[in-house]
Amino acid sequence: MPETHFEQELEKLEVTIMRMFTLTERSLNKAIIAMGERDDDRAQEVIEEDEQLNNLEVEVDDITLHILALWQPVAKDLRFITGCSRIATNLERIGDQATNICERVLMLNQKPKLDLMNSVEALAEKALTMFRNVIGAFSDQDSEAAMQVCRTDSDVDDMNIRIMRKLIDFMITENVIVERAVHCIIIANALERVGDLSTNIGEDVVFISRGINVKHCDNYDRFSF
């Protein structure tokens, strides 16, 4: 049986969704790479490759928008069409902040590495973890999987924290360091709010896939599927 204009809709929206996630996934992991390796070049790629991820969000919207007025979906439909817009919107921003630690590491890059950038890279490979978690649960509409990202988001929490003060100790001590640690804690802000984008889009997947509403829970153990 030929697919609907509906069905080649809502085909084309997840393709787009996931052209976004794989551009998201690209640029946080070249962000990384780029302050493990201290690499400029790398580093500019990510800046000036934004745009992309600006411009599929903005199709994301017209897909969205043509799908609701077009068909007024229901039901689960219309729960994968608003969550894919939600997660456009948390990708776009998961793309800012891989811009934003780059511009932070082509800083750093000028003056000699900071002992504490090892604790950074770990939380960078924390983060990444989850996000590149989030991509799988979401192309499986793996509702447990979302839920085990959302869980994972207190370590990062707490790994943020403790690097912030050992870089807040540090500065104490050693003020020749300050300008290099600002941009060290700003990098790690950056990273942890990755986690929390990849929470939110958790968040989506479990709406769409379970019609659950788990946003801003406290206690994501209460859920099991």
Second form
Amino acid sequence: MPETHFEQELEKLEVTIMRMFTLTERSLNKAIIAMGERDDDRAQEVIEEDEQLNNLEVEVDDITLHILALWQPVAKDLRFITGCSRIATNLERIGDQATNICERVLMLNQKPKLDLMNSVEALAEKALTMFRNVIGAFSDQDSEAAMQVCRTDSDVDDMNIRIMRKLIDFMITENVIVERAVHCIIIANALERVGDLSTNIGEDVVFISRGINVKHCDNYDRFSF
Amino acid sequence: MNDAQVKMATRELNVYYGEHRALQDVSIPFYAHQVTALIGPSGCGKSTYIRCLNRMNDLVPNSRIEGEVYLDREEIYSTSMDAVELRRRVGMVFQKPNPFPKSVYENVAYAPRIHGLARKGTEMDQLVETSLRKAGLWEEVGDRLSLPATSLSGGQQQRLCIARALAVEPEVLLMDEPASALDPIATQKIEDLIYELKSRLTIIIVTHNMQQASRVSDRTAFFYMGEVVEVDDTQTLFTRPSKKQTEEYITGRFG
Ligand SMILES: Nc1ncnc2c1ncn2[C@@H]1O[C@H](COP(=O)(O)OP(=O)(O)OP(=O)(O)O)[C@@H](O)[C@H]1O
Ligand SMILES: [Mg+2]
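What about the form predicted together with its partner chain, after the form predicted alone?
Okay, now the whole complex, with that chain kicking things off.
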């Protein structure tokens, strides 16, 4: 059966969102590499590329508004459209976090590397994995995989808290590292936000595919599909 | 919502036109003071079904009905139920406005007079005014009651038909595509009216307009090929229908 005009519009939305996912993944990955390799150029690139994500978010807003106004979609179509709109917001924010990380990387790179960066890198790995998993959950419309992402968010939260405690202890004993430690805390917080935002996207995926709202639920184990 | 009182219900309703079975085992409860929308593709049996609810289908030659239809727990096809009284309690508004070729006043007064609901002139005047007000038409025609009904606009004629139906104080109002012949403004007025009226009665409406169904109704039943595929709260049915056929129909991917 040939695609209807409406289906073409939905496809346009999906393609745009997938581009946002791809660009966001690239930025975040690059930011984390820039951090590990202390690479100023790469960090600078991430900061400059953020503009593209901002533009794509606006594009998604336009497409969703257009579809809603012209077709008054219902059921799964409606959930997909409103879900994509929220996902775009979350992706743009993840892009902002990649930028935040890179701004701190540039400052950190002016001084010798702190040993504590190892645990920040471990956190980065975890946050990136969460984000990649939620991309898969979205493209497969797999609500169980999405819930799994939501469930790992507490691990990222815990890692962030442990890093913060360690850094605070260090700052008290060794005041030469205070400035770098602050940058590290900001990076760790940015990574923790990536976890939160990936969780939001996971919740949107569940909403799109199942029509169930799992936002702000204290125990994701209540839901399994 | 579902502990609301059941005003009407059908149980295992089957309708045949000759050999052809137009409805198959349709069981739906209709809750008091709620609007239930009946949707589905052309020919799926919506009009057949809604006509069974006040025995209008009895008038169709060659048709046969099996199953039960309840109004307040009373079976309406049982011999004890008087068809005239039934049609007073369960009123109907059709797709095309069909006023009698008489004055606006006479259109509304006709049925109450037959049913002996108002006797004295002033009593009847009062009943006509109240009915026209309930139908949201008084402001527009209150000073033109002696005009022929056919001189009104289509939307006004349809509200006149609603006033006519309301004049005998029905408990249930059946509407078969009441706005499909009207422009968007007249349609809006009918939809607002439905919203107002549900505090007084139970409404069952057939519509081909998905947006209309989702706007005006509390519950929606999806019919396909003479069967009910799904009945649910309207909000649920339009955001996460449980049947694939419903999803395909309401999202316009049918067939
Ligand atoms: N008086 C009749 N005599 C014989 N068959 C009839 C009669 N009325 C309806 N039918 C048949 O019964 C089936 C259901 O018709 P019905 O008018 O109830 O459908 P509907 O859902 O109201 O369609 P539409 O949306 O087009 O109004 C159709 O196959 C129709 O041809
Ligand atoms: Mg019909």
